[in-house]
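In structure tokens, the next block holds one chain alone, the form predicted alone.
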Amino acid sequence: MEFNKHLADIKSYEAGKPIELVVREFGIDPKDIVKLASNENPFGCSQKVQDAVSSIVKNMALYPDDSMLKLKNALAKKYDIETKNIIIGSGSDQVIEFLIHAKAVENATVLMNSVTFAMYEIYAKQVGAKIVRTASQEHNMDEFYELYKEHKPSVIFICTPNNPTGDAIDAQALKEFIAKIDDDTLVVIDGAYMEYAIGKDKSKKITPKEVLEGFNNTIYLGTFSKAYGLGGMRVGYGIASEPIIEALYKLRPPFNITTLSLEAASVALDDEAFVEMSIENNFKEMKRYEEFARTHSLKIIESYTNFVTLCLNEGQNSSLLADSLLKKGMIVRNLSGYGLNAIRVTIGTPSQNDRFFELTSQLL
């Protein structure tokens, strides 16, 4: 059987191992497993969200509100924008898929950082687009601009803060870069971890309203999977000018977000205290990871997210370390697939982090 010829050059995305798989493979008691691999909120979601979702389970026989008006109104209020500038996706990665299919036709060029979210490349290759990457590990906007002038890409992906490294771009430098890009090139700002960046350094802050008012060719992506603790609900969004949103709606399937997910995301936006608590814990515990790195002479990339990237030294092996931790019930992300001798670790609760430090110290 023949398939899309472009699939032959695509490596499937590998998500972080679920707890259930580790239980089956190694026979470890679930209560002894700590998952710090997928950048989920270690505190789960807010109690207000849990109560709201529980109250509407009886409506599961009905299709969800396909207008998603409640959630759009909540986002419009939060960002001081209009609902016509919003599209909701099953995770922000579904919006990324829409963007690629709307703009990156076969043989088009897509520009991205050397190390960044894997789905940009996977979706681009599905349509036969050419991938151009920077040489720098962290986003270098001068290098991006030189590659833009050389290749004239259809789409440019800017992930800030970046996954899987954690670095973030200065907001002013990013806006100056976008101002030099022609209107026919789509610039995608992936702000999945922006809540964390704003909590650490306001100079990294990019808002959807800034994007709307300043750039007709740019879309801002956000998600409820990180700071809001709704990874299992799969809700993301894109905010852009009307022509971009209208094009994306032609690709959106009906009822792509569940009733439970829409309610959870809408309520989560109102519980700012929960998000603030999560972010405060995150950066308090991050200092412990920075001290751990110093103690063990490891390089740690400065992070503006809810995870840290620990780069190992010569003679150390990230694959071996990640596998050894896994056998002890500690799930982290091995970054060897990104060409890095490093592991990415989600910042957990204090007790989860204690366990990581204990096990990793023994193995190093």
Given for the second form:
Number of protein chains: 2
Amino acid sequence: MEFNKHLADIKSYEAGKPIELVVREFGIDPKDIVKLASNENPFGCSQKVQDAVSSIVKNMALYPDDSMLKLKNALAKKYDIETKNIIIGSGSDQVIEFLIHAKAVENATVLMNSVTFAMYEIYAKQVGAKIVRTASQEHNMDEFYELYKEHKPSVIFICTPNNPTGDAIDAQALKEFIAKIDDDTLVVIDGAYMEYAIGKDKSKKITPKEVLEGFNNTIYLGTFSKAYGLGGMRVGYGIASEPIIEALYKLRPPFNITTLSLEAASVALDDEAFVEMSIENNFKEMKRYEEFARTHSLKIIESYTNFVTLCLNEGQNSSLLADSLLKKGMIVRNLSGYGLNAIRVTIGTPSQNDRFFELTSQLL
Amino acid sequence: MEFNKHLADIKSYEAGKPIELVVREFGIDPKDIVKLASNENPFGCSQKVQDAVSSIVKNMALYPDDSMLKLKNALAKKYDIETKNIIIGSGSDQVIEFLIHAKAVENATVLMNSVTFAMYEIYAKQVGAKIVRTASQEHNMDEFYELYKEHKPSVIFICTPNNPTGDAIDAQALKEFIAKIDDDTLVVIDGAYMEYAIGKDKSKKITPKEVLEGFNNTIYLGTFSKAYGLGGMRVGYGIASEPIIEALYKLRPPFNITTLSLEAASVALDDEAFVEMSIENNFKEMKRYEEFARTHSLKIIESYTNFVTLCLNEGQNSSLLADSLLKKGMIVRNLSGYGLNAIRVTIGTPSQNDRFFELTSQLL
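Next up, the form predicted in complex with another copy of the chain, please; the one we just looked at was the form predicted alone.
Full assembly next; the chain just shown is listed first.
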């Protein structure tokens, strides 16, 4: 059987190894495994969310409220915007899928940073679009603008803070960049880790409201998978002008969010104290990673997220290090697939981080 | 901003009205609302499933096991097949999305029944494919074959039992049809309601194992949304030869099933007694709907599912009837959008059905 020719070029996304897989492959007791690979919230999720979801498990038989009004109202309140400017996706991932299919066609150009979230490329390839990347490792808005003028891309992805490196763009520089982009290019600001960036440095803060008020051609993406601790529930969102939201809605399958996920995300927005506690721990513990890097003469990329990228030195090998850690039950992300001799480590609880420092010290 | 031209032609799927919406629109107390519109299991879901999900709510922060091994193993066991022949979707809906994007391209033809599941057309339009439909209201395999020869479609959808009419195809006739279809046409057997058909008449039974052993060009779709009572959790699956599964996998976003949904579906397969009880109630109560139709001189389509389609007479209007029922808190599906002067009613619990009979008797 012949398939759509674009499929030949698509590689699947390589997810962080789940705990179940490590248990199966290495026979390690689940309680001895520490996963610092997928930037999940190490404190889990809010107790209020757990209680709310437990109280409605009998509703699993019922299709979700496809208007998602409760969650949209909660988001509209959080960001001081209107519900008509919101689309909910199965992770912000799914919103990326919608916008690529809505805006990019065969041979259209999609512009993104040299090192950035892998799914941008995977979705772009599904429609046969051409990928153009910057040369700089960190987002360089001048370089983005030069490439924009040269290629007139359909879609520009800006991931701030950036995954998997952790750096963030100055908000003012980003807004000046978008102001120069024409109305027929869709600019995507992926703010999956924005809650952390705001917790560290207000000059990195971009709000959906600013995006809506300033730019008709821009969509802001957010997620419940990181600071809100709901990675397993698959809820993200896009916020943009109505014409963009309407176009994306045409590609949204009905019931794309589970009944329990809608409840979890809605209630999560009611417990900002949990998020604040998570962010506070994050930056306190990040200092320990910075200290660890200094002690071992590793370069650490200044991070505005819940992870750090540790760049290894010549003679050290990120694949070997990640493998050795894995065999001891410590799961981190090897970035060799991104062309970096580096590992990405989610900042865990104090005791998880202790374990990382202990094991890695033995292996470096 | 200009969007992909295929979007202009797409209408959104009209979902059954959720209880929340009726509460909002008509101010009816939720406990007085009966929803018989979305073919959910009126008994909810298995208590074992509820207990299992409640016990892991703390895991909502963790990304799902993207290999989905536990669920795939359970499905492989149920159907006596191998896990490599399975892909899991966010509802079988998402598998339909994958297969359209994998196999149909712009101007390709997609063949389907005159009246059938609305999402086939919506997904086909996303890629700019042409829709060809039979004239017959029930699946007529001779007519399908004539249209196949004329149009050489990329994809053929066979929904058995069919949604929203409830009729089912003789399994032998279906297998003879598929045997005549060339290897480059993808045949889709959508068995979303197959558990019910098997419960009523074994001559309608098609198994994934038969499909795998007999046909390289065919995919079998199943779901947890109906007999297993997990409509809110969004889990379905496709079973096919490896080349088909591999192609679909290239379009699967990572983590497309929530952590709680994977657990719910896996455990649901362990409680077949719940499914059997549901099916037994269904056909016992269906007899009451048949009796009701006779009493009121309505035509009822012979149903192999958990719903019945009641065809109204001249002078009766399905839109008016559905609206009047809605205002009394009884949600059913008006089929006027499918070109039928009919309503589709999910078979509920005995007391829900009593209420339907009572209200509808007053309105006919």
